[in-house]
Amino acid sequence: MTEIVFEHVAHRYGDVPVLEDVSLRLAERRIGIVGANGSGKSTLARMVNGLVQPTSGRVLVDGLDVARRGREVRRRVGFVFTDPDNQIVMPTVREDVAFTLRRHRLPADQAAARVDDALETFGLSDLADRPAHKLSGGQKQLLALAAVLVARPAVLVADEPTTLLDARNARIVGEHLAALPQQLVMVTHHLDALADFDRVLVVDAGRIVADDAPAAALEAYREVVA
């Protein structure tokens, strides 16, 4: 698995303190993050990629400096947001997901096969030629997780990826998320989702206030809520 280092990682929002003196070390397969909103967990999860930087300390992805060295990480580690329409950037389904490859140079056919692989994997073979934009939600989130990794990174970060969908649609997501074997840090208010992961991180006011197995980490979440 890859190890991720928060080193006493700091983040403040102009004078708001966002997160404080956060220290992990993570390296299981399957880790959650939870949290009131405003708490401070996406901005967790978004440093383990670089799209935002701490203040201070500093974050590492096997030992690459997230803020120094941000492509080789970004090569490692897949982002997937709450919104898809934030990361559909192509006419169609087929184009979007292409789109990720282009800085890979990867040899057409290479290029084309893992496209295929990907719209597969995904159900979205039969929408190759569509408008991705047309979508529904579900379908969107989808084509945001066949363009990510189709480029096969080691990890994938999603924060809060079900929270837009409808029961149906979230179901379908969540199973296709649980059956990656990408190590998966996953930001989310489903707390269900999170009862056979291996590790659970509990947000609050910008500190870890709870770091345990799902049981135990939920049910100090929910005393934190209460």
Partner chain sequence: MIGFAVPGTSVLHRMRPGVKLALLAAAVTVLAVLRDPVQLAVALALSCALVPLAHLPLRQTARQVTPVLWLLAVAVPVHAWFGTWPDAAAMGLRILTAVTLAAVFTMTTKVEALLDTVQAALRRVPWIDAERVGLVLALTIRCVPLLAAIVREVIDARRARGVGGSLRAIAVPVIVRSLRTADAFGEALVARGYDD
Contents of the next structure:
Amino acid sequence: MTEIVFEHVAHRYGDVPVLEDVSLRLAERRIGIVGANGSGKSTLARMVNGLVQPTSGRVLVDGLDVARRGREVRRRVGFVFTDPDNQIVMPTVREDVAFTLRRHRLPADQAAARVDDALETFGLSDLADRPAHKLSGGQKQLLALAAVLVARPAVLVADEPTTLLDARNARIVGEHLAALPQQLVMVTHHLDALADFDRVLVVDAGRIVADDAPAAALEAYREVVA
Amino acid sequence: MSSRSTVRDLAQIAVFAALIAGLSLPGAIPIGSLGVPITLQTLGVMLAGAILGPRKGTLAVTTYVVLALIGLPILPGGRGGLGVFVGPTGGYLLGFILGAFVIGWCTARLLPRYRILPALLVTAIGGILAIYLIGVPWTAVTVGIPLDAAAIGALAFIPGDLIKVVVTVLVASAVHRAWPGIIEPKPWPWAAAKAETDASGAPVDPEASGRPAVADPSVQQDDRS
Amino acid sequence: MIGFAVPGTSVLHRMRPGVKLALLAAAVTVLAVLRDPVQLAVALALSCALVPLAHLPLRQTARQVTPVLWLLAVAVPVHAWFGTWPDAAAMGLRILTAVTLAAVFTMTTKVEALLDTVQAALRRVPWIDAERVGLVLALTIRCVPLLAAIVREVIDARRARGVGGSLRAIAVPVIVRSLRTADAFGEALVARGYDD
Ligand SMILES: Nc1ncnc2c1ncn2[C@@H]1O[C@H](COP(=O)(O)OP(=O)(O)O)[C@@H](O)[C@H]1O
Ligand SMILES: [Mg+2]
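Having gone through the form predicted alone, I am curious about the other one (the form predicted together with the partner chain); can you provide its structure?
Below is the whole assembly, all chains and molecules, this chain first.
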């Protein structure tokens, strides 16, 4: 497992505090993050790969300081956003998956094989030459996943990857996520998806208010929302 | 794109190039209480300059023009391809690039204050004058008619252009208040020259660059639609 | 990819885009110096002959050329008014020929092939980062449907709320959403390893 460490991390936008004094050591295989809208979940998740920098404290991934070694960290930590439309950067499905490997300096045939492999895993082989914008919402999120995982990161951070999907597509994407060999840190509002997770964090108003096994954490969460 | 472009710059350039395409596609839409039909393509060009500034704005418009010429159907009416360029209206495409540059260059000099009246003036110079400066002679030469005859033909579009200038400035003013820092403010050449001759020369007002992000209520509200 | 190219295997389809572009430029230059309407009529006939040669569907080709016909319907009489009818005819034929040739070019050349040509050419320019230009072009193509949808939604929403004809009521939300989209793409590019 990759070890993700938060040391007294705080973040503020201007003078609005968003996260306050968060200290964590995450080394489990399945970690869930829940909390109300605006509680600071996305900020917390983005800090793991340096998209957001702490205003104080530091974040370490396998001992690498994210603020200073961002590029190396992002090689280990893949990130899936809520809206796949803003994550797919190339016109067609195959091009988008291949884009991730551009900076990996792989031999062309190896890169192509990995792209095919990723498309296959997420059931996108038949759609490989389609324009990305013609995919359904669920297919787009699977494409976003394929495009991140083709780089074979050690950890995947997913920020509400199923929030924009209908129930059926949310289940399909959820099943793919559950089957990943990777370590997974997932922000979600689909609480049932967390049942067999190893650990669930509850965020409220910028603080971790519960950190426990799923059943206990979700119990605490229901009290917070109530 | 020089090494000065960050990844975020590239994203802004691409999104605004695509925005001009998106604004070109619906064709003419009715505007104002009279419902006069207006096309939005040049609104996109003016906004690119006024919101992204000289470098990013010009690159966004250039990207749009290049893709249209390469053959994407992103010109008004879903047209595209080299045919437009070799025809009588091809000059306007080049005029767009010049127009966005002029607006962007002047806007960088009006920031961070961005007073409305000068902004209207420079946006009209870039968004109307600069565009017709290339578009009209191009038409005159390809069609082989006198310049003034070609210019009279273009007059019909001026009222719509003026509306677009006003809207561009109002939108840019709100955006630069809500998101300062998209364009780096620059001094006018004469001000820069003066600052250089001043031995003491501290031309940069420290407050000018570090304005706090004030959320503009009108911008926030309209976002919900 | 979206575009006007019609698949085919004709000589014109197989020609390298750079070569074809050079030929088009040469042809347009020759057209510019021709003065005689008869010569230009022959040129137009030859250009039109390319359409069946490349197996291009007539209707689609016509669609590329008709917009300029409308312009010429005005411009030719105006030209004749200031000059002579033979000159006006020469002008009309010249533009029509150029536009037809350009249409044939566009319809026999895939957008991808042209993009590659543009990038290959840019790679020879020392002060241009061809990879980044390529990224911007591809990202723009990717974004066109997104931004077109945003513009459409905002125009429709304006109609639904009955806020009649305010252009500002369109421009403000469109720009706000564009800037947000650009931010999100910037972030996504960084997350996907494109981080300098
Ligand atoms: N770029 C930003 N600028 C200012 N405030 C922000 C920004 N991003 C998020 N916030 C604020 O920070 C708080 C936490 O945001 P976020 O981490 O996105 O929460 P969540 O993902 O739990 O909904 C919210 O109040 C939000 O409005
Ligand atoms: Mg969030």
